[in-house]
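Shown here is one chain on its own, the form predicted on its own, set out as C-alpha cells.
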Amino acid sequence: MAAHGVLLIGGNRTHLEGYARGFATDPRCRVVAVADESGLPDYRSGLNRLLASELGVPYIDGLDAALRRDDIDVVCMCADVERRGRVATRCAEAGKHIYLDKPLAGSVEDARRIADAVEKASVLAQMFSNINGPWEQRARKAVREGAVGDLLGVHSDMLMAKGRPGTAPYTGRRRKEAPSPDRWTFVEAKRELLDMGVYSVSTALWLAGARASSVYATTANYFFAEHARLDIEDFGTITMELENGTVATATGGRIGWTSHPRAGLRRVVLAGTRGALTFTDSDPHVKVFSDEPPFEMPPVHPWDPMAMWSSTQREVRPRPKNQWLPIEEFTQEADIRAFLDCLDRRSEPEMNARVSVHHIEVIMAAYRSAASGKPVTIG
C-alpha cells in the first residue's frame, strides 16, 4: 500500500503537468486529488479540472476542504507565483508535507511566510531545483574532492531552447527594468529571470556552499516579441559576491527553439586554483547520423507561444530533437524521488523553503540592481 496520499494544487499549463506523474508513478504516492483555492478565473479553475479528469482524481473547489482530507500527507503545490506565499503557508498549517513549485514565491516577504510557516509545523518541505541531475551531482563531487583545488568561482547557465526567436521588435534602446515586478503569471510568456535565473542562481549558490552578500544584474530583451509587448524580459545576467569570498555568476533566459540540439543550456563552471571544470546536463551525449528529418520549429501554439507545456505541445507535436542523445538525462521524477527519500527518511531536504527563500532574495535584489544599474547589497 502507497505510503504517501499526494494533494496537487493547480492545473494544467504548470508545472504539475510533470510533477503529478512523477509522484503517481512512484509506489510510495498514491494520487488523492486534485485542488486550488475558490473564486479562481474560470481559466485557471478550467485548466485543473482538465488534469484532475487526465488523472482520473477528483477535482476538489477550496484548499480547506481539501487540506482536512486525513487521507492526504503530502501536497505539491504549483498555484500561481503571485499565490504562493498564502496558498503553500496553509498547507504548511495544516500540516502537510509539500513539494514546492519553483520559484518559491513572488517576493521575499511571502517566501520568508512559507519557510516560517513550514518550520513552526515541522513538516518537510523542498522546492524543485536541478541539483539531484547527474551533472550538478558530478559537479557537487568535484567541488567536495578538491578537483579545482580551492573554489574561487562558479558560474551556472540556465537558457531554455524553446519559443520562436527573432521576433523582438529593435527598437535602438535599452529596455528599463522594473525594481519591484508585481505580477509574474502570463500566458504568452514568463519573466525569465526569475523563471529560468532561479535554476542557476540556486544551483551556484549551492555548490558554492555560502550565501549572496551582493548581487549586480542586468535585463534584456533579445528574442522574443511575446516578452517585449509585456515589457518584461527574456534574458538576465547575474554576478553575486559571496560571503565566503567566492564569486558566483548566474544566467536566466530563453533563447528559441534552433538554438541547441536539445532542450537549452545547462551548464556549470567550476573555477579553482588548480583549473577548471565545466559540467553540463548533455555531457556525455551521443551524435546520431540518420535520413530523419532534421528538426524544424513547430507553429505557434497561441495559447503558449514559448512551448512552455507538454499539454499544449501535443496540439502542435514538435519534431523530437534526436541527432543529440544524453547518456544520463535528468527528470522531473528524479528530484521528486529525492524529496521522497527525506520524507522516508525523516531527514531535511538539501532545497528546503528556508534554503529557498535566500534564492529570492538574491533575484529580488537583482531586479533592483537591474533598474538601477548599480549593485545592491543583501542584508
Contents of the next structure:
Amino acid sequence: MAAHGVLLIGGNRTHLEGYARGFATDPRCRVVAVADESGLPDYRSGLNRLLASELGVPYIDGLDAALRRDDIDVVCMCADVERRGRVATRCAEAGKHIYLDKPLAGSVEDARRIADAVEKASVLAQMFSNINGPWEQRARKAVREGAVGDLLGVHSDMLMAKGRPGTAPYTGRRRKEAPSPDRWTFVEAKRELLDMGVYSVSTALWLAGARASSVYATTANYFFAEHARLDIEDFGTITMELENGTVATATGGRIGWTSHPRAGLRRVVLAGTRGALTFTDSDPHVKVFSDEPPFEMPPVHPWDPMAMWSSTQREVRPRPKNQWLPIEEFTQEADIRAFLDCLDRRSEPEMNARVSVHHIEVIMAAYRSAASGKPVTIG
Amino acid sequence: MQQPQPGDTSLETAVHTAILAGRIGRPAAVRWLARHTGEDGDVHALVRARRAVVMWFGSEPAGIHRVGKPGTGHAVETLIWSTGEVAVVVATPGGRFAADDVVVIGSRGTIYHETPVLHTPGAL
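Form predicted on its own already given; the form predicted together with the partner chain follows:
Let us now look at the entire complex, which starts with that chain.
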C-alpha cells in the first residue's frame, strides 16, 4: 500500500506533465486524482482533464472536494503563476504537504502568503529546483570542503536552448521594462527573468548561504518575436550583493535551439580566495561525432513555439541533440525523491516555501531595477 | 568597427572574426569570467574584457555598474549599451591559473570559450 496519496493540481502544458509521472513511478506514492479550481477557462480545464485521462485518474472540478479527501496527503501544485498564492494556501490550510512548481508565485505578497500558510499548518513544502541534481550537489560539496577557499562569489546561469531564435525585431535601444509586472501566463512564451532566472537565483543563494541585500538587473528581448509581441523579456541578468559580503550573479533566459549542444547553459561558478571552479549539468560528458544526421531545429508547434512542453514536442518530434552525452543526468524524479524523503523523515526540505519567498523578492526587485536602471535595495 | 589584423591570434580576434562573419547573428550579451593572477589582476582582467566587448559590440557602453569588496580581487561589472546589449564580467582570483571563460550570445547563436584547465577541484 503506497504511503502517500497524491493530488495533482494543473494539467498538460505545465510541469505537471513531468512531476505527475515522477510521483506515479515512486513506490511510496499513488496518484489519486487531478483537480483545479472551478470556473477556469476552457483551454486550461481541457488540458487538466487531458492529463487526468492520460494518467487514468479522475478529474475533480473544484478544489474543496479534492482537498477534503482523507486518501490525499500530498499535493503537487502547478496552477498558473497568478493563482499560486490562492491555491497553495488552500492546500496548506487543508493540511496537505505541497510540492510546488517554480516559481513559487508571481508576487512577493503571494509568496509570503504561501509560506505563512505552510508554517501555520505545520506541513512540509518544497519548490522544484536544480539543487538535487548531481552537478549542484558537487558544487555544494566543494563549498563545504572549502575547495575554492573563502567564498567570494557565486555565478549561475540558466539559459535554455529552445525556440527558433533570430526573429525578434532589433530596436536599437534598451528594452523598457515594467517595474511591477503582474501577468506571467501566456500560451506562447514566458517572462524568462522569472521563469528561468528563478533557477539561477535559487542556486546562487543556496550555495552562497546568504540573502541578497541589493539587486541590479537588466532585461532584454534579443531572440524571439513571440516575446516581443507580448512585450516580455527573453533574457535577463541579475547582480546581487549578499548580506555576508559575497557577490552573486544570475542569468535567466531562453536563447534558442542552436545556442548550445545540449539543453542550454546551466552552470554555476564558485569564486573564492584560492581560485574558481565551474559546475555544469553537462559535465562530465562524452562527445560523439559520427555520420548521423546533424541536429535540425524542429517545426514550430503553433501552441508552443518555445518548446516548453513534452506533450507538444511529442507532436513535432524534434531530433535529439546527440553529440554531447552526459555521464549522469538530473531528472525531476531526483527532486521529487528528495521531497518524499523529507516526508518520510519528517524533516524540512532545503528549498522550502520560506526560502523560496526570497527568490521572488530578488526577482521582483530585479524587475524594478531593470525598469529604473538603478540598483534596488531589498529590505 | 575595428577589423581583425593578420597574425592576431587572440581570443578577442577569434570571437570577432566569427561575429563579423555573421555566424551568431547580432551579438547581444556577453558573460565573461576572468580568472586572474598577479597584483591588480582584477583591474587588468576587467580592462581587457571591456576592450573586447567594445570591439565585439562596436561601441562604448552607456553605463557600468560595479560591485565587489575592495582588496579581494573579486569584482563584477555589468556593462550596458544604449542599443540594448549587456556584458556581465566577473574578475576573480585564479589560484595558480589565469583563465577565461567567455560566452558571447547572439541573436541566432552562441560562442563559447573556456581555457581548459579548471573542471576538477584537484586543479587548484
